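First comes one chain, alone, set out as structure tokens in the form predicted on its own.
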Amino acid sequence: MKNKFSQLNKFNINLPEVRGVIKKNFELSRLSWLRVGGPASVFFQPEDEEDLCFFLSNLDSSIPIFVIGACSNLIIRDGGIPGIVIKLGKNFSKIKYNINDISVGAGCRDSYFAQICAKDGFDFSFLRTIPGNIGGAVKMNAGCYGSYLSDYLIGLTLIRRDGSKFDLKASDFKFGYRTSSIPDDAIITNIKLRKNRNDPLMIEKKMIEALDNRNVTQPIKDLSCGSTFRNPIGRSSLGNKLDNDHSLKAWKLIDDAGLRGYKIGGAMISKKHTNFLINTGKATAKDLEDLGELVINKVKKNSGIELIWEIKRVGIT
């Protein structure tokens, strides 16, 4: 424990006076969907954009920062995260209908946004089953059932490491399958999306069908972060009868390598969906990461294909 905290506290952090919440040595496992991970040297939840800009502009530039959302796509290593961990709170979750677009805060949950928009006839049903927040969904270009967030993105607001704020267009960035060119040191605070109109009853039907399909095919009651690896096919599953080519899907490659139900410590490959890495209750972050690396090696040996992590691994061991 002493070694862990000496690494965490190697920075001489002088913190600016802010209106938001600051906590030192905050246990990040409390926020993790996998319930693993060590502490953050400093945890900061800004009150609003002005508070965030002030904090960053008055923070020593040598101190690293890391932004977390819902922690639904993250393995936080057992040693924790040195420097500043920033999480956007409820004041970054507002939804506003404008004349030509929908504005939504980066801290808004994907599923909540889909449900609110559905009531008013705006179809973002593909977000209903995606865990996490809108900010992270934009950064990784989340999507399923043939739709991706970049398909509807008009623009976004970024705050840089130095506290400067920019309003940028979607065309300023490149987007691909689970990737974007949005800088890692920039914090997304707000997003503008194109209005995608549809009949509210039809949207509701699509969301119910998506939820039913998820409940049947995914281990939703287990501690997991959803899909662990990207599909080598280069797209998400469409979830319909036209989507019958399983040969280049991560779950099939893992299954073919004989890893269904495989365990390391408290970490296990789900028996229900082999692209889900789950914490059976007593896993460490190391168990989970080691199991993921074993999967990559076994699949490469069996098929010649090297899987790429979709889940981020951050912090110190």
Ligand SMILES: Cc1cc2nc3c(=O)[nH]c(=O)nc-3n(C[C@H](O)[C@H](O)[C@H](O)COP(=O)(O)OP(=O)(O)OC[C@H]3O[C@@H](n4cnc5c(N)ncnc54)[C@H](O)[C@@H]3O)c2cc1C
The other form holds:
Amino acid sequence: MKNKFSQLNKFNINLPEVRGVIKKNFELSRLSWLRVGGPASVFFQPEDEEDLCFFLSNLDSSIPIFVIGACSNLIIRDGGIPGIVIKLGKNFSKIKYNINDISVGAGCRDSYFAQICAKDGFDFSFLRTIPGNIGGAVKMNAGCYGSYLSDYLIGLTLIRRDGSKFDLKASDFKFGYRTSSIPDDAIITNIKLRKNRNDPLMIEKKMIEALDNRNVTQPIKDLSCGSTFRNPIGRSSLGNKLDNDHSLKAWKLIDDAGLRGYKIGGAMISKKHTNFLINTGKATAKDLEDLGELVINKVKKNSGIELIWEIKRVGIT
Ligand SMILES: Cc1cc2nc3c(=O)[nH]c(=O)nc-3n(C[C@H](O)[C@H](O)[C@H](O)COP(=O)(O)OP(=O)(O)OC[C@H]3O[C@@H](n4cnc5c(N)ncnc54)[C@H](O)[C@@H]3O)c2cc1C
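Same protein, different condition: the form predicted on its own was shown, now please give the form predicted together with the ligand.
Next comes the full complex, this chain leading.
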């Protein structure tokens, strides 16, 4: 423990005075969907965009920053994240209907956004079952049931590491299957989405079906980050060309390698869905990452195919 903290405290961090919340040595496992991970040297929840810009423009440029959303696609390593971890709070969750688009704060929960829009006849039902925040959904180009965030994205507000703020168009970035070209040190604060009208009853029906479907096929009550590995062939949201070929599913490759229910420490390959890596209760980030690496090796030996992590691993061991 002593070692871990001495490493994290190597930055003699002089912090700008802000209106938001700052906490030192903040345990990130409290926020992580997998309930693992060490502390952030500094955790910062800005009050608003102005506060965030001020903080960044007055922060020593050698100090690394990392933005988290709901941590539903992250394994935060046991040694934590050195530097500043930024999380957007409730003031970044506003939803506004404009004449030509819908604007939503990057800290808004995907499922909440989908439900509010549904009542007003805007169909973002695919977001109902994705547990992250809108900012994370843009960065990851989250999607399911044939829809991807980038299919509706018109523009976004970004704050760069030096505190400068930009309003950019979706076409300024590249989006692919679970990827985007948004720089890692840029913070999305707000996005604009195309209005996608549908009958509210129809949207509600789609959302209930999606929830039921997840419940039957996925271990949604376990601690996980959803799909651990990318499907070797996935749909690119730009063009639909690869959409029809789903012959190579990561879960099938993992199952064929005999890994259903396989465990390392408290980490386990779900028996219900083999592309879900779960924390059975006492897993460390190391257990989870080691198990993921073991899966990659065994699947490679068994099928010749190298799986690629969809979950991001961040921080130090
Ligand atoms: C049960 C379960 C089911 C899931 N099902 C799906 C699914 O069907 N489809 C799917 O695509 N994903 C799925 N996921 C994965 C996850 O929910 C998505 O990847 C989600 O979009 C991540 O959002 P987040 O807010 O949790 O981001 P985090 O996990 O906190 O971060 C992910 C990445 O986004 C970046 N990021 C977060 N917020 C911002 C921001 N404001 N600005 C810039 N970068 C940011 C982080 O730096 C990191 O690189 C599932 C996860 C779980 C637990």
